[in-house]
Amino acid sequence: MRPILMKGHERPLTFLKYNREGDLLFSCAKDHTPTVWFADDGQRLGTYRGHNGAVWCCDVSRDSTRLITGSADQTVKLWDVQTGTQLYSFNFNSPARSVDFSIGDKLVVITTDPFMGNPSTIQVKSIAPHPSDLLTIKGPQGRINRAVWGPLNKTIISAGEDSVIRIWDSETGELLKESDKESGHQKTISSLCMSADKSHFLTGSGDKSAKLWDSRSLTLLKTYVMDRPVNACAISPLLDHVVIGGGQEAVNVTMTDRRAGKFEAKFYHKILQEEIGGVKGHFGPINALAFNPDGRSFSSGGEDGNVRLHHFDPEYFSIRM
């Protein structure tokens, strides 16, 4: 499996997202410029210019016409995917950390950071037919690193610095469920990834574990134990595999040898919780992971500013546990 090395960002990667067909890959980084690539050969198609700070997150609509990005410049911007034109900008009083389109792409859920006395918020905005505010939820302490839509847009699932996963009613903003303190994560939850059918989701945390949860009942299903903090995770849409990546805090990176740095994406069997293998390559912690919707390739984004695109060998599909 020869990776394709995609160089286009000058700063660490923060997020990766494939479109529904799996022919485009969108990447966000701390260099202000979200980028779109061909997901087959890693060729750079173009960039979306207009942000004035690190871009933390993005999402692309089902028909691949609209891209939404959340940035530290305190805006969330809506773009035309094809032309790169900025269509709309939501302005906030604090950095926007996470964005996620609802099923149908009419709504978006956005999280904003605690900043200058403003608490962290989860906000629901309408995009179609015209942009408007629908709901603001305040409550959780600390940064909310990720909020996504639950099944049928009925709920919003959020996770972040206080290591608790919460399920909210997406219409009233009422808190419906919280993850158990004992069985849940013990440190900041850095990433949250939904399964393709939205029936379960995977969370990665600084407590060196990733956990699989039921998205309706918030039952803890599986735990995958790593030997390093987890920054990113993804669920295979094809096989019963999850991929988990991380590394030590960026502060400590320069003190270690590359081989000692443990910068590899590890594959685990989703059901058996056993490690299947790993893919090395990054010269720094892995900050972003994404599976192609066809399950035949995956990409990883690192602190080193590179995106690595991996097409699986035929042997991968016949791994027996």
The other form holds:
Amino acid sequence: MRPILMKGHERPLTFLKYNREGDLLFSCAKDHTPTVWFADDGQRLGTYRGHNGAVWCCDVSRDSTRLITGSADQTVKLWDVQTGTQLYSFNFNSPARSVDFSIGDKLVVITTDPFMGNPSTIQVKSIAPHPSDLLTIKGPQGRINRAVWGPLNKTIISAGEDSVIRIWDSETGELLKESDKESGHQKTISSLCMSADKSHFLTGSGDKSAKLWDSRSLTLLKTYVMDRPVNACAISPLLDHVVIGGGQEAVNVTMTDRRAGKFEAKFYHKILQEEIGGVKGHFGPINALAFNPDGRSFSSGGEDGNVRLHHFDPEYFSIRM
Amino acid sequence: MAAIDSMRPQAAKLRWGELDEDDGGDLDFLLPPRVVEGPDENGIKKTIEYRFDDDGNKVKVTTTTRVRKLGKARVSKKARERRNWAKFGDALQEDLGSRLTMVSTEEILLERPRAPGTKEEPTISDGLGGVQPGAVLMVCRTCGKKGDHWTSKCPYKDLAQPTETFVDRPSTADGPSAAPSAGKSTSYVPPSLRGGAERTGTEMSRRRNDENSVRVTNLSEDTREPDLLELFRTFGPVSRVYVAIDQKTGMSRGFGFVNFVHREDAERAINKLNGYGYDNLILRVEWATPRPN
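Alt. form predicted in complex with the partner chain, vs. the form predicted alone above:
So here's everything in the complex, that chain up top.
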């Protein structure tokens, strides 16, 4: 395939998100400016100006009219997708790390980092009819890297630096389930991706593995092993594939020529857990991965500031294991 | 006659002496119109535009793009509408020349993991696989890959260059190759000679090369490394050349060393070039170390 390189960001990428129809790609980076691109040819549509810190995460509403972004400048901002105007800003006492729209786009779950004595929190806010606070959950130690809505908005699933996945009741904030310490991840969980129907999700961790879990029972389903710490993961909506992208052990940093384009996103068969292949090209660790909802293309964002958009060759769809 | 005259386009002959200095911007009608040569069978589309640059010169800008159909997409109505949205934010200042989004020139494959025991696919021997017929052949000296990029654009720019380099380093006999550890510990010690430096690797490759070292004497005053390299490379790959230069005058001291990668090439060079007339002097070319067996 001929990847399309999008060099709009000057700093490392942090997150990538497609809209529901798969024609827009939103990219967040440490350079304060989330950007939206056309997902078919990679042309830039626009940027959202207003943040003063690294933008960690974003989510887009189902009708692609609202974008929400969480940033290290201690705000979460709501934007109009088409014009780039900022509609609302939630303020916090600490950097906001993860944002996720609920099904129906009326609520949003936000996580904030531990900062200056404040512990990390998971907060639920409502967007419509008007912005208001609903719930605050405190409890996990360390940074919560990602929190998403569970199936039917009944639960919130969170994962973070303490390598434990927790499922909370979204109305009362009560802790319902925790992942098992032995079989779960051993190091910080860097990323979490729900399947298209939210029945299972994939977590990537610094312990060089990614694990697939059931959303309701939190049973460990599959484990995929890499040779490097995992920074990003994604589940294909079309085939039984998962893709994981990682970084590099700190020990090896000085020995690798980062210009060689050797960092790859690895594809695994979701059920057989076997490696299908790797797609090279990034000049730095891969920090973000996302599949287009139609499953025919995917994009990766790296520490090098580049977004690479890949449309699969026809051979991809006939891979047999 | 009259009919033909009236059909001539509006750009009548202007007397430039009558033009105002400030009229620069209004001269757009002098420019030929933009021509778009649509995608041909290879998908190449050429857009020829004319404009005036800062000095008032008429500039022809030819943009060649390749239009490639990636595949059919079933696009929803909303998505089609979004295609026509106006650009906002930083994208407002974008012009056609901005190279934010580019299609990679390299073909990237989903590389299947090789099961242990299977052989690697043999690479196309002439290294030209993938180059379109008729395209400019781009050769990169660093990685040797043809058809992809020029040397200055090589992504492997800083990696170890292949053996054909002229590095100004003394080979063995002459020069400050003696360990500078004798006496002054405060003077600068190059990393290769410091304690704990990786000796064995460099020594082994250097030793093998030093057995192929050729001493060249009776060099003229302005002979330098590039000259020796050019003279000797016809016999085979050269790993190192050195010309002893008098620091004060900058002239060659009359001798130098050439290290060949292969012994046979060194031997042939000695046989051919000993007694060869080079720049008004007769060269003397011999083995550098006492004849190694």
